[in-house]
Each structure stands twice: as structure tokens, then as C-alpha cells.
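Next up: just one chain, as C-alpha cells, the form predicted on its own.
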Amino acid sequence: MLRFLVRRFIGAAITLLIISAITFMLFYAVPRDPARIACGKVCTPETLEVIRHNMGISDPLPVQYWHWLEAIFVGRDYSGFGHCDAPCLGYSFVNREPVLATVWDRFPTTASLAIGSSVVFLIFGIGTGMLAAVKQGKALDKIASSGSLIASSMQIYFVGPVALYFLVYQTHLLDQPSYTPFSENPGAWFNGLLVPWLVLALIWTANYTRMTRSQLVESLTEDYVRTARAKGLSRRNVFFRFAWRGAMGPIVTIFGLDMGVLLGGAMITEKTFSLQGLGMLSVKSVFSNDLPMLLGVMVITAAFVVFSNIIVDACYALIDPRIRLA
């Protein structure tokens, strides 16, 4: 396992330093003045100087990114606004502050959306499959079925609205969606992030319904399983030992890329309830043309993705006894 976790961390590396190094490519070598972009809407020929300055738009495009990759160990200092300590992903000079900065003050939103909205569609949607495959062609899973093929062909600005309308101002069942951090009040925490849970557990709880019931339903008809109802096993012990650990290899691989682009931002769920997460942070960015804080961003969300994979196969052991990591 060390040596297995060792490898793929290597590789992360490596592709996480691809990934960067086309990002900066695209964002600073196709426009024909990036200081420009980067300096944002409002901007003086003075500080487009020494936004130019900082960049190093006079020198080769190979040494601006070794000078960006620098800053990630040894921070970095920006004539005219200040130092970025390392690990330093930038600077914006549309927000005035380092990228890091900016973006560890919007995660926790964005963490606390992703994992509460997770473990809501995790229950619904693999208890939901589980049932509907145990009452394969009965009433039940016909309900399932179709109820899952419905909810997957909504969409969130379209459900968002129609939530909001009938649980918060017509009902008052539910709080404006709002955030507050966990430390301070997990009371309001909760409540103010309940009406996005459910709405963006709708839609995904529709596709791990699916999902669940298909990788299920094949699973039960394996040789391995059918073996084991023969040796006079539970029907119990026979679903849950042997075919519900069967199906959830390929479940926990879209899971891990699922919550590693939710960590990165929900950008529709976060501007239809007006949640300033990383998903806000991005629009907000491209608005702006604030391009150093775009590629700070979706270096973070490379990132995640690319851990999520590595923690998803690191699971794989645990959760099927077939397949062992060298």
C-alpha cells in the first residue's frame, strides 16, 4: 500500500505540473496583452505598468511559468502591492490579495455544500438502487426507476427557484439559504444550507439510483454470488458480503470524481442561491478578467480531482477483497 500511495502520489505531481503548465500556456500566451486582462476593468496606465512589471511580460513565456511555479515554495514579491508567501499561487490584481488567499476564504462554503449534499445523495441514492434491485420488476422498483429517470432531467437553476418558492417564502418551512461557518453556529449552519442540500441531492441522487441498481442487478447474477446462495448463506449475508461489495467499485469511482469537481465548485447550485463558494469565485473571476485567480482556481480543482482518484483506489482493497494494491 505505502509503496502503491508513494507511485500515485508521484504521478499526481507530475500531471498536476501538466496541467499547470498548459493552463498558464493558454491563459497568457493567446492573449495579446494578459497584464491587460489581468488588470481588470478599472485600470490606470499606471498600474497596468506594474502589473506588467510583476508579471514579466517582457520575458520568455517558459520563464513566466518557471517564475509562477517558484512562488508555490518560495513566495513571491508584487512591486506595488505586497508579498505572497509561500505557497503562493498568484497574485490578484483585481482583488488586490493573493490567490490563496481569496480561495481559502471561499472553500469552507464550497466544502460544506460538497460534503453535506454528498452524504445526502449517498443515502437516498445507494439505499434507493439497493431497493430497487432486491424488487427487480416489481411495483417498487418501477417507482424507482422512473422517479430517478425524472429527477436526472432536471436541472438545478430550474428546481433552485421552484425550492426556494414553496419551502422558504410561501411554507417557511426552511431558512434562506445562507452560510455560517460550522465553528460558529452549527445550528445555523445547518439550516442555512439545508434548501441546497436537497436540491442538489436530487439530481445526483437520480443518477446513483441508477447507477447503484444496474452495477447491483449485474453483480447478483455472478457466478461467485450464485455459489454462495448455494452453500446455503443468508440471503442477507450473500448481498451484502458478496454482491453489494461486488457493485460498489465502479460507484466509488464516479464518486471520487463527483466530489472532487464539487470541491472544486457547484457553480450553478452557488448562484442560484447566492453561496459565495469557489463556483461564485470562478464566475466572478471571469467577469472581471481577473486571469491569475482563474488559474489558481483550476489548479486547486486539478487537484482535488486528482487526490480524490488516489484516495478512490486506495478504497478499492477495502471494499473488494478481489483486488489488492502492490
Contents of the next structure:
Amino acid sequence: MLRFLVRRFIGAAITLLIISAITFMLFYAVPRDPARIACGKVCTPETLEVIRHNMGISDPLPVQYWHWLEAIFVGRDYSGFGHCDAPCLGYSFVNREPVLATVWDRFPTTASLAIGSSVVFLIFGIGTGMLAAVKQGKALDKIASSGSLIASSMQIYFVGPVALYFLVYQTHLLDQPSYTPFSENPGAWFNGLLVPWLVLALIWTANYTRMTRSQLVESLTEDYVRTARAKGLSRRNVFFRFAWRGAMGPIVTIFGLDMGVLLGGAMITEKTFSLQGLGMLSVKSVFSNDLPMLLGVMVITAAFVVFSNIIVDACYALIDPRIRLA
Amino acid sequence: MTPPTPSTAAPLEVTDESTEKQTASPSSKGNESRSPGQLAWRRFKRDRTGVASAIIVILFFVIGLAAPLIAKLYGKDPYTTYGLNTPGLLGDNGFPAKPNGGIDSEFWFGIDPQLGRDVFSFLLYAIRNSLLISTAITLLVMIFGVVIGITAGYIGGKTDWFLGRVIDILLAFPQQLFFVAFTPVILSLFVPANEDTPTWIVVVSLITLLVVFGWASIARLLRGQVLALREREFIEAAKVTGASPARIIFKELLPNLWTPILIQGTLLLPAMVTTEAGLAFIGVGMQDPTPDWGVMLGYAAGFYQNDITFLLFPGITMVIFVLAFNLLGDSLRDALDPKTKR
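Please supply the coordinates for the form predicted together with its partner chain, as a counterpart to the form predicted on its own shown previously.
To see the whole picture, the full complex is given below, headed by that same chain.
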């Protein structure tokens, strides 16, 4: 296990290094004047000069990248702007704040959105998938299958406003979406995020229903399931201890990937419900041309994806003992 | 010639001369042999959901292609602000004066808030533009994916290793974020800051971005298929007879790969429609006043509290299109590859 983790972490570090290097090159080598872009839409010649100096535009690109990497471990001074402490992913000249500070400020919203909705879609998705697999070919299966097909054809930017219109503005059944920190007021946190969770979950549930169903249908025909039944174990026992366990592996894998993506910020969802998470942060940075911020958000999102992959692979071995971590 | 292969990928089009002869000779006898393509077609025709969804999908493409004609017959265009030009159509608050988004015999789907443009003709052109862009992206992604995938799988060795790593890295990128983040970078290449961007440059950069980050998964899939096929006897036989690599790729491998290519293509197109619309919704894709599904949805999302009708037209048409296309993809897979269980 330890060897597996060490190897995977080295691999993850290399992937992140390559991703950050490519992004860095594309951001700072492709545009004609990256300092002008980083300065933002409203930019005085003096500020531009200071930013040029701070970004070290006159240095060759690899040197600039090296300084950016160095800052992650030792921090960096931005003369005229301030100091950026040790894990420094760059400095946003538009916000006049270190990138990481803004990211940490926005992260709780995104994390609440991701965790809450994944609880909902895991329960409903896997639940309906299991029911459909058990009642294979029956009416319930057909309803679940066609329902999930329709739901997966829906888009958040359409279902979101429609749900808000009917659930919030017309009937006042649920609260208007907003973010209150959990530590401040758990009730308000829950109420404010309920509609986004439900809408996000509606669309994601469909995938999990389909996946769970097809995985379970497959594993219910496996030899070891038949053997277990022949030995005289009860249906319920066989279903949960044998078939279900065999089917969960691929679902955990997909869930890990989805979680990585969700933690990186669901741009469309956040925009639909006007929540200020990482997704909206990157959208806003695009409009203000905040390249250092975008670079930081991108590296952090990639890190979520890469690390959730590792966690998933480790969990996979726990669920399915046939998998050996080599 | 290719024998009736027991592979998972049943060939759709067999280009061998012998089969072509079979296809060409019209025989009404009951026991004549059919090409795998004909068999798939027969299976597909029997699938009612598949045929219905195919008709809906074709209808959407016809609407898209014939949008200028339909708009001309209908007598309106998507750019004129009828509501501003004719007083009385929009109320004082900028919303359509008539109920249900201003639907009447003149404006079939109503007019949009604030500007009072005609929703029906805007939607026609939106479908046209969205489908044109998404089809272009899908075709390019498939071409790049197929060529790179086959090359990696067939040549193998160092090329395969190198392409494999490129694919790994591309798939590790947070894609949606990348589409969003690189738009200003690419646009800054063409247009100086503080100037308006011409629409065609937005289209080109959109297509470029989605293609550059889209081909990797297709290439990985095809690489795997080619690896399995490469060791089969008929490829070896072709090699022994001295066939050139080009002949082996186009005449031996490709006919066996049409099934996965078609299936992936039908999955990809609706995904591209929604991705493209999502980008426009966020505000980094196509921009108002260019008609586009995502532009419409984004504009409508700003007014849904008072004018939900305007949101429903682009939203529901899009759900119908995506659903029909997904169903078509499923039926196509059943027809081409009857052994897969769902």
C-alpha cells in the first residue's frame, strides 16, 4: 500500500508539473503582451510598468516559470503590491491579493455544493439503479431506465431556472439559493443550498442509475453469485455481499473522477444559482483577464482531479480484494 | 477477403469487392447473403424508438439548414428589434405586453424581453448555428481522434508511448475550465485588447479549443480497438501478401472500426451541442446578438422570473434534440453491435 501511494504521488506531482508548465507557457508565451492582459481592463501605464517588473517579463520564459514554482515553496515578494506567503500560487494584480487567498475564500461554497449534491445523487442514483436491476424487465425497471435517460438529456442551465421559477418564485416552497457558512448557521446553509443540490443531483443521478443498473445486471449473472445462491445463501445476503460488492468498483472509480470535477467548481451551476464558488471565480477571471488567478485555479482543479484518482484507486482495492495494488 | 468476423465490432461497411458484388446483384431469393451493413439496417428499421428518434434528429437538421428559407416564408428575421420599433408590443417594464411572452398570430413563439426580437426566427437561426458549429467540431474531433488512435495502435513502439502520454495529460486537464480559460488567450492572439471581436474569430477559436481538447478520448478508444485487431489473422495475411501500411489501415482496419467510430460520433454530437451552449451560457462562447441555443438560454435566464415562456422554447427544443440523439445512439449501437447488452 505504501509503495503504491508513494508511486502514485510521484506520478501525480509530475502530471501537475506538466499541466502547470503547459498552462504557464500558453498563458505567458502565446499572447503578445501577457503583462497587459494580467493588468486587467482598466490599466494605467504606471501599474503596467510595476506588473511588468513583478512578472519578470524581461526574463526568459523558463526562468519565469521557475520563479512561479519557487514561490510555491518559499513565497514571493511583489514590490508595490505586497508579500505572498509560502504556498504562493501567484498574485492577482486585478484583485490585488494572492491567488490562494481568494481560492480559499471561495472553496467552501464549491465544496458544500459538491458534497451535498453527491450525497443526494449517490443515494438516489445507486438506489434506483439497484431497484431497476432487481426488478429487471419489469415496469419499475422501465420507468427508472427511461426516466434516467430523460434526466440525463437535461441541462442545468435549463432545469435550474425552471426549478427556481416553480419551487421558489411561484410557490415559495424552498428558499432562494444562497451560501451561508456551515459554522455560522447550519440551517441556513442547508436551506440555501437545497435547490442547487437537487437540480445538480437530478442530472447526475441519471448517470449513476444507469451505471449501477448495468453493473449489477452484469454481476448478478456471474458464476460466484450463482454458486453463492446454490450454497443456500439467502437472496438478500447474496445481493448485498456478493453482487453489490462486485458492482461497486467501477462506480467508485467514476464517482472519484466526478468528485474531482465538481470540487474544481461547477461553473454553469454556480452561475445559474449565482453562488460565488471556484467556478464563478474562474468565469470572472476570464472576463477581467486575470491570468495569474486562472493559472492558480487551473492547477488547483487539476490537483483535485489527480488526487481524487489516487484516493479512488486506493478505495478500489478495499472494495474489491481481487484488485492488487502493484 | 474478410470473413464474417466474430469480433465485437461487426463491420458496417465491408469494402471487399466480393461483398460489393453481393450488394449489387439484386436477388429476391430468401436465402441470399446480406452484408453486415444490410443486416444492421434491417435491425435498425425494426426498432421503433430508433426510427422515431432518427426522424426527430433529421427534422432538426432540416430545420437548421432551411432556417433562412423558413424565416423568409415566415417573414421575420432574428435581428430586428420588433418590440422597440413598434410601440405597444413591449410593456413599460420591458416585458412583452401580451401574456405568455407575447405569443400571437404574428409572433408565433412571442418576442424576447427588453429588445423585442422574434423568438421563433431567433430559435431557427440558433438551431442552425449551434448544429453547424457542433457538427464541425464533432467531425474534426472524430477525424483527429481516429487518425491519431489508429496511428498509435498500428505503429506501436515509441510513437504509441509518446501519443499515450499526450492523451493521459490531455485527459487529466480540467476540460471545461480549460475551454473557459483559454478563450481570452486565443482571442488576444487575433484581436488587440479593448476591441470588439468579430464573430468568425469566436467561432474559429471555439472550434479549435474543443477539437484540441476533445480528440484524446476517441483516440484512446480506437487505439485499444486497433491493438486487438492488429494481431488477428486477416491482418497478418494482408501483411504476408505484401500490402502497404496504408492499404492495411484503410482497407483492412478501417472497415472493422466503423462501428465504434459511428457510435462514438453519435455520443459526441449532443455532448458538443450542450458544451457549446454551456460556454455561451457562461458568456465565453458565442455572443449575443449571434443566434445560438446557449446565447438564448443565457439571455432568457436573466428574465425567467417574469417571462418563463421565453426560456421554455430554447430549453425544451434542446432537451428534445439531445434526448432524440441519445436514443438514436443507443438504437444505432443495438443495430450495429447486437451482442452488447444494456
